[in-house]
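Only one chain is shown below, in C-alpha cells, and it's the form predicted on its own.
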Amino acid sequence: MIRKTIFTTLFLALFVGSGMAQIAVKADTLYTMNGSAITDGVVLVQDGKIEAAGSAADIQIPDGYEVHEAVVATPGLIDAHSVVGLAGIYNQDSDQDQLEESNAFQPELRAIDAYNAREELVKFLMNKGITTIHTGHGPGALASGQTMIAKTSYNTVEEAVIDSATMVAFTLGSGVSRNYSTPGTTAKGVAMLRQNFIKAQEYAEKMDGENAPSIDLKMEVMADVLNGDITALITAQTAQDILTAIRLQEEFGFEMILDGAAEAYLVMDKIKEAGVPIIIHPTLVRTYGGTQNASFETAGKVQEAGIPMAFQSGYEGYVPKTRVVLYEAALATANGLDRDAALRALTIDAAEILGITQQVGSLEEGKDADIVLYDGDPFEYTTHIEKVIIDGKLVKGE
C-alpha cells in the first residue's frame, strides 16, 4: 500500500511537471497572427493553452513560470497537404501508403487506419516548425480516399488528431492515366466522377426511404461530400482542369478547395468568382506534366487577387518525399507575395481554410500552446528554429 502510494505521487509529479507546466515566452518581435506584430511580447501559457500573448509591457510573468526567449516568436505553422504520415522516409513499398493502385476511385479508404505517428518524416517537419499537418491520401487517383488533420508531436493516431475525416482527395488531369488503366483520358475521369456524384445522390435518396439499401461504403463518402459533412479536395493544375474542377462543384453543390493550381494566374477571375480558396502549389515544385507551367510568382498573384491561399508540403514521388512549407513560402515572398501575407498562409489562413481556429493559427487565449522560436527572421535562410512548442510542451530544443 505504501509503495503503490508513493508510485502514484511520483507519477501525479512528473505528470503535473511535464504536461501541465507553465511557460513564458519572450520574443523581440511576436506574431500573433491578430493583429500587428508585437514588438518585446509575451506569451503566457498553462495547461497547454494559451493564456495570454501581447505586450511585455501589458502583462506580467507570474512566478514560477519557465521562461523561453526568442528573437522572433509565432504560432506554430501549419503544413495544409502533406502525405507524410502514410508516405515514409525510406522510399519503399512497406512505407508508401499515399496511394493505393488497386482502383482509381476509392473514397471509402481513411486517412486514419495508415497514419504512423511514429514516421520519422512527421519529426522531421515538426523540428522545422510544422506543428499541424493536413495529411492522407495524395494525388494521382480520381479518388485517392480521405485526409486527416494531426499534430507532429505525438507517438500515436489517438493522441495526434485534431479530425479524423477532413476531406476526400480527388484528382483530374492527365497525371491520373499514369498509374490507372482506366480512365484513359481526362474526359473519361470527369464522366465517372460525375456518374459516381449522380448515384451518390440517388444513394442518399434510397437510404432517406423504407427500403434502404446495404451500406456502400464508397457511396456514404460521396453523399457526405454532396451534403457537405466532408469537403472535395481536388488537385487541379492546368488551367482546363481547374475549370472542368468548378463546373462539377457548380453542378453538384459540394464544398471545395482547390489543390495545386498550377496554372490559377491563367483563370483567377473564375476562381475568385467560384469563392474557391487555394492550397497552393510548392513554389519550387517540379515543373513537368499538369505543373509544367508552374510559376515563382502564383502564390503573390493568387494573394493580390483576393483569393484564400494556404501553403503545402505536397506530394513528392521521390525521397524524402516531403517538403518544408517555411521554404516554400520564403522562396514565394521573394517574387512578390506580400511577407505577412506569408506568414498568414502558413499560420491563421491555413486554419482558416482548414476549419481548425479554434483551435490553431494565432496566439490568442484559449488556443492550443503551439509556438515556434526563431534567432531570427522566419523567412531568411540563415534563421534557425530554436525551439517548439506544441499543446504547451517544449518538444525541440531545452
Contents of the next structure:
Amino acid sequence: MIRKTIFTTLFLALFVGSGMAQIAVKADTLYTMNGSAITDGVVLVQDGKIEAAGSAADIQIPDGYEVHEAVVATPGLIDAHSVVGLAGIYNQDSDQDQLEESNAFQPELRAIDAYNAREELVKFLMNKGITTIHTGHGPGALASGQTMIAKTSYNTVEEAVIDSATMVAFTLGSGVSRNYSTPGTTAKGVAMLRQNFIKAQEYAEKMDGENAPSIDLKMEVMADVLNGDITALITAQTAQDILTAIRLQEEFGFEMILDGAAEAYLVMDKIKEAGVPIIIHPTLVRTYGGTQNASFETAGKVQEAGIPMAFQSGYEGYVPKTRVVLYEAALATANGLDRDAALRALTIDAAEILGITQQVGSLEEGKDADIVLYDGDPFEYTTHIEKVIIDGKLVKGE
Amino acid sequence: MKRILIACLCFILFPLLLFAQQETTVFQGAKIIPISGDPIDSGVLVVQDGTIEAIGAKGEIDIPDGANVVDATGKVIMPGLVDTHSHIGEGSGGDRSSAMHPDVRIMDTIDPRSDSFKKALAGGITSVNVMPGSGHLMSGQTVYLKLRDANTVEDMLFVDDPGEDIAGGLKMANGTNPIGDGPFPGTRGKSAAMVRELFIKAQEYKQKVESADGDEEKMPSRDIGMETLIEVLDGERIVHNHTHRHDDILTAIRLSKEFGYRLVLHHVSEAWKVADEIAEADVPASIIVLDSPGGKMEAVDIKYKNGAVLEDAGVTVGYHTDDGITDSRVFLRSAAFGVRAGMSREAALRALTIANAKMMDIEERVGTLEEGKDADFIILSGDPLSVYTHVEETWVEGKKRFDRSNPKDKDYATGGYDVYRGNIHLHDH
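Alt. form predicted in complex with its partner chain, vs. the form predicted on its own above:
In what comes next, the whole complex appears, and the chain from above leads the way.
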C-alpha cells in the first residue's frame, strides 16, 4: 500500500515535471537576437519562460535541467503573414476558409472563428521551426477579414492564440476582380474602400454623439482601423497599388503595414517616406499577375533602404499549399540580403512589426521559451531542424 | 583523279581544322564533378566544337596549343542539369475533345524565344523534357529540348528529323487530374480501362501494319495517333506518367507491364509507400520536391524522404521541376533537400543529371562530363547543394548561354521589372 502511494507520488511528480520541465539549451552558436551571436551559448528555461540566455562562461546550468545541445540555436521563427489554419492542406472547399466570396468587403470576419489549430500545415510549419504565425483571412478581397497571431503547437485556438484581432486584411489591385464581380476594376475597388472609410468616420462620430446608431459589425472594425486599435494590412504588389495604399493612408490616417510589395524597389523612397513596414512576398513567389516583376533581390533592397521588414509564407492556391519563411529568407540571403538582417526579419523584426516583442522574437529573460535547434547554418538547404521548443515544451525532436 | 580529290579535300578541310583549333576552350583549376566518376579537385575540361575533348586532373591532361584557357580556380563545374518534366516554352497539348491525344505534339507549339528558357538556363538546366499537362489520360507527345540559342524549335531538338526520329516521349496521367465529365473518365477504374482499350487498338493496328509487310494495298489507313503508340509499344518512345498516390503508381506499372511499354513515373508523391514494388518493376522514378505537402488530395502525403527511400530500394531516381510548380532557377535545391532527408550526395547529383538523361534516352549525349559527350556544363560559385551557391555560367555544346556577370543574364536569375513576360504553366501537377 505504501509502496503504491510512493509510486503514484513519483509518477505524479514526473508527470507534472515533464510539463513544466526545466530545460537548458547549449549551442555552439547562439543567436539570442538581442546583441550579436554568442559562441558557446546557453539558454535556461523555467516554467515556459526564458530564465537566462548568454555565454556558457557566464551561465551555469543548474542540476536537474534537461540539457539539449545544438550546433546553432535561434529564437522560434515567426511567419509574419500566412493563411494556414484557415487554409488547409487538402485544398478542398471544406478546408479553405481564408476567403469568403459573397462580398468583397467583410472586415468583420474574425480569424479566431475559423482557425483550425490542429491543421496539418500548422504542424508542418512548426516542424520547420516556425513557432509563431500571423495568420487569418487572406489576400484577394477589398477587405477579407481579420487576422490573428498564434503559437503553432497547441490544439485549440484558445490555447494557441496570442493576439485574437491583429489586423484587417485589405487587398488592392486586379486580383480582387478575379474573385468578385464587384469591384470589376482596381479603381472601383479603391473608390469602394474610400467610401467605406468615410462611412466609418461618420459612424464613429455618430457613435460618440447622443443618438448612437445600431451597431454595425463592419463599421465597428473599420472604426477600430481608423483609431489605430487594429492595423491595416494592405496587400499591394505593383508600384501603382503600393502608391494607392500610401495615398489611402495619408487620406485616412490609419496604421498600415504593406504586404507583398513585389515592386517595392520601384517606389522605395515613397515607402520609406511613409514610414510603413513591409511584410515582403515570398522570395520564390511565382512571377505572374501582380507579382510578374518580383525579384529575389527585393528583400535585400528593402532592408538596405532601412525599411522594417519581415517574411511571409503568403497564400498559395495550389501546390505547394504553403511556403516556409526559413527557405524564403535563406534564398533572399543568397541574393543580397544581409544574413543577420535575414535572421532578424524572421524573429525580432517580425515581432516588432506584429507588436509582440514582449513575448517573442528574441531569447531574453522573461520572454516565452520558443527556441529552435539546428545541426548547422539555419539557412543551408542541408541543415536539419533537430528540435523545436515552444513555451518551454519540446514539440519536435524527442 | 582520286589523289586530286583528296588534295582538294585537304585544302578545304585544312582551314576548317585550323578554325576548330581556335575554338578549343580549356577550363582549369575548378573542382570538377563529372558524375561519371569521383570529383576531381583541380580539374581540366577541354571543350572543342561543342563536345568534350578531354577531362581529367590538372597535369594529366594536355592543353592543346592555342587553346583559350580559362582559369576556373575556386569554382565547381558539373554537367548541365537535365530536367525530365517541365512546362517551359509555352506549349500546349491535347484539347477537351478527348481524354487521349497520342497524335498531338507539343513540339508544334513551342516558342523558342520564350523567356522561360532563359530562366531555366539561369538555373543551370541545359536539357529538358517539355511536356503537355496532366489533365488528360494522354495529353500528347513530349519533346526533348537542348537549350541552344534557337530561332526555331528544330534548332533545339536532340534529333535531326522529327518526322522520322523520336523527338520526345508520351505524356500520360492517372489519379484525379484526368478525371472529369465526358469524354473524360469519371473514375480511376474507367481511366485504366480507357487506356487499356486504346493500347489494344494500337496492338491491332500494329498487327495490321506488320502483316501488310510493306504492301501498300494491305496497309491500314494512316493514323498518326496509332503510329505514335506503335513507337511506344516498340519501346522507342518512353511513357512519362504523372502519378501521385501509391495505388495509382502501381496501376501505372501494371499497365506498362501489360503492354510492354517503357515507363517513367513522374511526381510519385507516395513513392515511399511502394518503393520496393517500384524497384521490383525496374521502373525509374522522376520525383518532385515541394516546399510543403498538400494543395491537392494526392500530394498530402508527399515526403522529402522520397529520394532517400527510393535510392535505398535501388530505384533509378531523378528530380524534376514541373516548372511552374517549382522554379527552374532553384532546381539544384531539390537535390539538396533530398540529401537533407537522407539521400546520398552522389545519388542526389545523379538525380539532376545522368539519371534524368537515361529517362529520356539521351544519356549517350548528356548527363555526365565524359570525353566525346556534348559540352553541356555549368560553372558554380561553390558547392552545388549550398543555398549560397550561384550558377555563374551555363554552357550548351561549347557555347555560353548564361553568364551571371552579364547584368541582362543576371536579371533572368533574379527577376525584376519587365524581365519575365511569358506565362507560367500552373495547371499541371
